[in-house]
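The chain below stands alone and is given in structure tokens; this is the form predicted on its own.
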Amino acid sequence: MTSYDAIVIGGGHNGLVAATLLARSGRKVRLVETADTLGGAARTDEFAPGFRVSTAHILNRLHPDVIRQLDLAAHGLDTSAAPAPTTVLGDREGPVTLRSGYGDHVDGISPDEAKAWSELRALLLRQAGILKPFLTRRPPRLGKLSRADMSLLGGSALALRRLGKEDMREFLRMVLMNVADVADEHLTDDRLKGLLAFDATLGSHLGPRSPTSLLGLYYRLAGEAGGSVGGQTIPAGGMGAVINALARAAAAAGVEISTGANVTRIALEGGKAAGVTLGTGEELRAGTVVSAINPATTFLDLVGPRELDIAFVRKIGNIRMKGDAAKLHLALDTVPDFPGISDADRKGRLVIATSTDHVENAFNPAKYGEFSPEPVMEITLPSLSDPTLAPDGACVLSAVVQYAPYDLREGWETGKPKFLEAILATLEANAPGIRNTIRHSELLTPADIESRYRMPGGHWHHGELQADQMLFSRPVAGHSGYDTPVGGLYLCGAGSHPGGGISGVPGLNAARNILASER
């Protein structure tokens, strides 16, 4: 039996961030990861001979505090890449391309629409700026406000007031609106509307006309990449480069890292965390246990319902976490030709979502347990930015595809080939001839994502990012933040505040919370 000051369960990016910061405080820290490699969905894997890819394929949320406090640049992470462009494909009028931080400039639209876009973009960024402090710090504890909580609320109130009367009124009117209505109020170009609809609903069981769907767009615009708000980058080396830098930072801080180490139980003594038991039977002791994995797995499987209040167990069991997004990887003989797209823009993000109706119609079948026959998707060609991901002259295509309900009515064993055919037909319509260049395809449904990455429901946020599962209610109402009803047990994964994406914020905030509480 080995003793530590803290044990971190899960070697994804949040687990690595939390473990590193705790170790830097002088604590003896052990991180245990079930898989043979670190990184979770952000690791870079070979899916065909010579072809490698990450399931998480775009970086748009890695928090500057994480980069700075872990000194990731010194550990090999290059964040100097300019924000990647976003191009909307699949429209008879041709593509539109957003430059820099979510469209500082847009190619392919009329001057009048460019003015309307600029005004809407500025408004959305101002409004996302009101929410950003809440998304990057522990949510205030309602009914038990600390000085820090009061400062956060006061600062946000001041920022809201600084918007001015008209913008303040607009924010209060829009914050719980659906993204389709907002787009219709400001824009006429269906391609821009389709992009906003897609980005607001990506990864969620929502359509653009679903109530509160605008929150998803705020969440996206609260992130940044390369110092550009709302931007995204495709890092050299793939997302695995981020994980490698985090792993080196953890090792340099003295974290003991164990892969292939499956935790089967969180041990309790006197109602408090006392360590973990591994699948090998080995017991590790620690008064602080930090879980970077799904909250439901943490409490229902590793702690056990008998150790918890029944009302809390019921809340955890009711978290909505059934994914609607699938992931496609293609090994291609050559770089696909998307007509009208320059070589430089092919290195960015390509989106097939031609209108609000396109996204809404793709969502409709998911309401009834069916996949979308005309799916919407986000595509990257990561080997163009990092040629080591594919053999010479070949190319990797990576796409997030919606909608693919976790509980497919016909079952994924039957439905998977049909859905793949629908996806490939959509790709062929936008990149003629691409089918003839496919060496190998890998389609990960939400059920596959659940199995491969141990994400219940195959949901990469570990729970829907909707109004009733965000901020003060994440992971559940009454237990927001990172500490839990079990003394010494903390959460630091995507199921805790603020949610998923490669941000490191849950790990950062959890470590800060632990260090503050143990002073």
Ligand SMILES: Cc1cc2nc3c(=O)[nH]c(=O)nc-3n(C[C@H](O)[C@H](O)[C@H](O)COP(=O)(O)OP(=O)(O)OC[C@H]3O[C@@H](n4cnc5c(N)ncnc54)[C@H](O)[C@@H]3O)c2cc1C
The other form holds:
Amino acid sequence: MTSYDAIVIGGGHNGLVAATLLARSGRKVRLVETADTLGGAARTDEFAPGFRVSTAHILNRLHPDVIRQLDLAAHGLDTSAAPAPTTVLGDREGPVTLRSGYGDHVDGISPDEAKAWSELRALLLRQAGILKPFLTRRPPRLGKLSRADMSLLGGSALALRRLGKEDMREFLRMVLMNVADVADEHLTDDRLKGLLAFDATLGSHLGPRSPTSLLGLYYRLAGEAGGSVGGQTIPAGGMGAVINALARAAAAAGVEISTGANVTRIALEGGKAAGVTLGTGEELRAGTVVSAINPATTFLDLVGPRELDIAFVRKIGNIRMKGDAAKLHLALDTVPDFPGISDADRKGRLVIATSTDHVENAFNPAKYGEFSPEPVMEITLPSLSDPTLAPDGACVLSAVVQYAPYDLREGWETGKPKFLEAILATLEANAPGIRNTIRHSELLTPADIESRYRMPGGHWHHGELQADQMLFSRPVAGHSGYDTPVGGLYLCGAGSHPGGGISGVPGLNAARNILASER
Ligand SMILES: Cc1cc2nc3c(=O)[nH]c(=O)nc-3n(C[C@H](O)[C@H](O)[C@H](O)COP(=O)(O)OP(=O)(O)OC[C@H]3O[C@@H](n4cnc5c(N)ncnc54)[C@H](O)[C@@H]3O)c2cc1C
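Can you swap the form predicted on its own for the form predicted in complex with this ligand?
Next comes the full complex, and the chain you just saw is listed first.
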């Protein structure tokens, strides 16, 4: 039996961040990942001979503290890419393109609409800025506020005051609104409204008119990439390049990494974490066990309900985590032509969400267990930024498509070919001729995402990111600070605060919390 100071379960990007920071503090750390490759949903896999792609395909929130603290540049991460544009397709009026950090400048709209957009964008960025400091801190403990909690809350109150009376009132009015109403108050252009509706609801079981849907947009805009707030980049080498840099940082810090190592049990002694058991029967001992996988799997499967308080078990069992996002990968003979889109803009993000109604209508069937017959989607062509992802002259198309409910009423075996057909028809309408160039297609439904990445519900955030499952209530009320009711057992994956996306923040916060509590 081998002993460590800390064992990290799961080699997704958050597990890698937490393991590296713990190892750098002098601890002997072992990271165990069940797949043969590190990276979770951010790893780059071959999906057809010579064609590679990563399920998470756009970098828009890898936190600067993570990049800095882990020296990711020194470990090969290239952060020099300029922010990629977003183009909204699929409308008779032609495309709209947002440039730089979420539309510093927008092509394809009237001067009046450009002014309205610029005011709304500035307002949303100011408001998202108030929430930003909360991202990299454990949520304040209600009723037991520490000095750090007080300073965080004080800082936010100050940021609110600095907004001025009008802006402060506006923030308090808007914070729990839905994105559709906010867009209607400021904009007239359906394409811009469709984009906001899409971005606010991406990865969630929400339509743009669902209460509090604006929170998803704040979350998106609190991220940054390519040196700009709200920006995004398509990383060279795919997301796998980010994972490679994280893996190098972990190895340099002395983390012992095992892939193909499935954790089947978290061992407890005297009610405290004592180590883990692997599928092979091998036992590893450590007084600190850090779970970078889903909270429900951690407690209900690996610890076991018998070891836990019944009220806690009920809360964990009630976390909503049924995903609605599917992923399409196409191996194409040639680069598809989207009429009216320049070669440069084709390298960015292409969104098919032509209006609020388009997104809302796509969401409606999902409420009743049906997929969207007219889906909304974001498309990238990652091989244009990194030609090594496809054979010469060929192209990879990667699209996140909504809505695809995890529990499809007719079952995914029957529903998948029909949903693929609906997606391809939408693509053909926007890129005529594309169907004739398809060499291979791979559609991952939430059920496929669940089994491929061991993500229950196939959920983007390892648990819905809605008002009742955020901040103090993430993953569950009363246990939002990475530590858990089991002494020595910590959470550090997307299911903990602040949520999912390739940010590294849950891993960063958890490691900071462990280091502070074990000091
Ligand atoms: C369709 C889709 C598209 C997305 N697109 C984007 C995007 O473009 N940009 C973005 O920022 N985010 C995107 N996301 C979200 C992002 O992928 C996730 O939020 C992120 O991967 C979560 O990272 P993580 O490290 O917390 O967990 P994961 O990436 O889920 O990694 C967890 C790891 O733990 C391992 N594991 C599980 N159980 C065990 C066990 N018992 N023993 C050992 N190992 C185990 C898994 O194999 C996995 O490697 C997308 C998500 C989906 C579903």
